[in-house]
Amino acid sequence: MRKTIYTIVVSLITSMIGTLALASTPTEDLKAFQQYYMDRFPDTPKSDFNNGVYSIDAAARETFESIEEFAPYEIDIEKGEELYHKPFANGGTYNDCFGEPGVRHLYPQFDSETGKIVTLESAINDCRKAAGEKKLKYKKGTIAELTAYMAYESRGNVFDIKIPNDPRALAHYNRGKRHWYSKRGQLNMACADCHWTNAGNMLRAERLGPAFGHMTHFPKYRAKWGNLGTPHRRFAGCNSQVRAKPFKAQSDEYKALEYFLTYMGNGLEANGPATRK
């Protein structure tokens, strides 16, 4: 009984904190979010947070840099480049939709016409649909090869995701923010439990990375996967790890989470694709 009352109280407090947090503006959130990590890791230059856990772990950084010299995703970039410029059946190419491949840092976007969030992956399939082509699967494979090339061409460009003063855009942003701070799954954990509260701490043999800069390096090659994965593949994996049922890739829930997290990385350079454990 005592445990039940305690759980209820904690739940109510968490709900109150979440409600108060949602009262702040995206601009206020951004400043506080980034300042938190800069205060927590004062030896890490702000511009280096796009390297994730390798920005705060010198020993792991050495291994990461040695792997990047002969990156396992290089062949994927080459495949992506070929796919990007290969004409569709109607004679068009991805350039007809994107203008140029180096656009990773411009997504996700709020579409004022539809009122929805457009990720790079969903934009690729929108392009294919308009050309009469079949849609690609969203988590890995061909779509990750395409985004690997597009991310590579975007390297050095700075993220500057916009949250327009539109109630629909703010609703998506706040949905993503709420997801990031909300407990879920049998382990009752939020994204923030690992990558905010415990950023820099050890979880078994792994150091938990800061969330600031999490979205700059996608798609990423994980040693655990043995191939490239998109942001929503990683989101689903995190949900599974806390024993929560994952949402579908490109669901409104994951699009909102990507919108929130990418906005939090504004000011950092795109550096995808990249390797991670």
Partner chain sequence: MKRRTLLKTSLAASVVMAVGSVIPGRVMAAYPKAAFENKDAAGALNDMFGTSDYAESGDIKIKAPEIAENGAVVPVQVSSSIANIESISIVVSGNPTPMIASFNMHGSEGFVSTRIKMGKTSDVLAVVKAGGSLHATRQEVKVTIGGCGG
Second form
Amino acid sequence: MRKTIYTIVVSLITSMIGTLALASTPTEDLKAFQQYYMDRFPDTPKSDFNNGVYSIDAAARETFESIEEFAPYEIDIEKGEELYHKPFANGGTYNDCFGEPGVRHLYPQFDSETGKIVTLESAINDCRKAAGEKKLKYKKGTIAELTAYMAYESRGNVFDIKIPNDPRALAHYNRGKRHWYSKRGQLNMACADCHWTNAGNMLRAERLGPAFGHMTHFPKYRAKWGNLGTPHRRFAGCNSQVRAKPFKAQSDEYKALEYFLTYMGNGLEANGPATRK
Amino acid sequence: MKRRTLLKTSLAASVVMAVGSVIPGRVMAAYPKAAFENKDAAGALNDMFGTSDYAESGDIKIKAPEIAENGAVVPVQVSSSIANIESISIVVSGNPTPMIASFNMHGSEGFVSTRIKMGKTSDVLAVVKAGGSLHATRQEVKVTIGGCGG
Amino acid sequence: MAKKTKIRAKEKDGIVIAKVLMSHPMETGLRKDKKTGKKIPAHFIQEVIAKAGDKTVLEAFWAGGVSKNPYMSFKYKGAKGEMLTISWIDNQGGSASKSAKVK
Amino acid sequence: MSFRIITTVTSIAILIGMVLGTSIAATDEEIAEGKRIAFNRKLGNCLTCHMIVGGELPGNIGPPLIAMKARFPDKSALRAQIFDATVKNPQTSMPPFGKHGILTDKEVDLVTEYIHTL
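Starting from the form predicted on its own shown above, please give the structure in the form predicted in complex with the partner chain.
What follows is the whole complex; the chain from before opens it.
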């Protein structure tokens, strides 16, 4: 038995990979980011990138579509709908906080009052806290059932995440971007190594998905998990796979990463929840 | 060992009760336990049908991925134009217990679709019982090993 | 845990296409708990019965080799407005039953 | 570097009860062990990125591992690449197997011996 050694060292190579130098603006980044994938996969219509790896892999897409026809998460959507509309002990409901359930595509947001990033998951717990309810765990279970329903109600809405011209918002954005491009862990790999440089290539028989569209479909039902998971559950999984120590769900680091990566998918339709391998 | 036997008996009892309450007036076949627990494909067929002999048939179609992205969820669809189908069974020879599912058709059309688990690359065998004899066809499904190291 | 079953049944040209999704862990009994290293006890749906009105149209026997949150689809001769009832029992005595109207 | 190879190989040779001559050529057993490490998902996991003859469903991130003697006439250059590929290319996707302790020095030696036969 080999003990996995977490290497905390992150070798930062800011000048690496493509045209995205840290000095560029979010708008410039977004354009270059999306164009890179469209050039790399010219057969994929832009609007189809929200299907992740299935937008570039016809064989795998067949299985995907067969499962999506009646997907296991449909039961979770039903549970989430009940949970969402069930009043809190104080009589309030989630609608008091969100107005309507279909708001998945509006998160994450920069909160100019606190200077922090608000994710859909953190907003749910803020809502519960304000109503005197216990916080939910962030990676799976009840919170994912709630967001599954909310995502379902948001389907078809277009992501348009805002990065306001506020140094604090830009700091979150750049932190997320740095995380994405930085090599980390014992395997010394960045998110970008797999999902930018090698997008479309094979990792054994697994095709690496393009990162354009990575955030449109959460929560996702992974065959590997056998249930639904939130974005930060997936981030932690990725970090662990390169044998880096994962950050905590809803840590500032992961919120920043979600902010960056969701912004990079602006223009795509929300299509969660969805199944993945 | 003793505890296991006890547990099994009590489970069996509760199953019977549950059946009584959920499915009133049920006159169906008993659960073919031996077939589902047999570790060998031919043995499982023998337990299920009293024979493991079947005729290869071009009238049975299997729709399954050539490469399964994840062995935990492999969509498998079986359809057949054979007349008077009594049952359709799905057998995966490479699984620890190969018999996965058996559908008694009760006059329904020759079509079933489900999702199964596959431990490793193996043939999926679709066995159709009609007119008292067995017909079958097979398709290989490659199960991928995850790219990232464990 | 709520036992949910979802049914979609659609009639076309006298044939009903039924699609059913069931909420169930479908544990084979062979899997080990990653944390404790102990085997997770077998827990899977053993039998599913589909009835159109009072008539049994399909009876399925399953092992733990059917995927978690099982799906099944089948076709039978039927009509719009009829009820389709899906009932299942598992190896631990759990059960559920759900009906839906054919559309 | 070469001193380390000699000492490691020598110690392995002693361990498995073999007599080592003056040559440092790997034995069949060592090459077989190198292959095992290279194919093992938790160790080398080379197939994830490289085609190797005899390996099922390989990846295509890195170049196919063929004609290795021609590509690396000097075995120690191959070892250096496996040990830490970032020396030659800081942006490489190849994990630094030796530098980050993914494999022990001895395991890097054995994998080198095996890969060099391809």
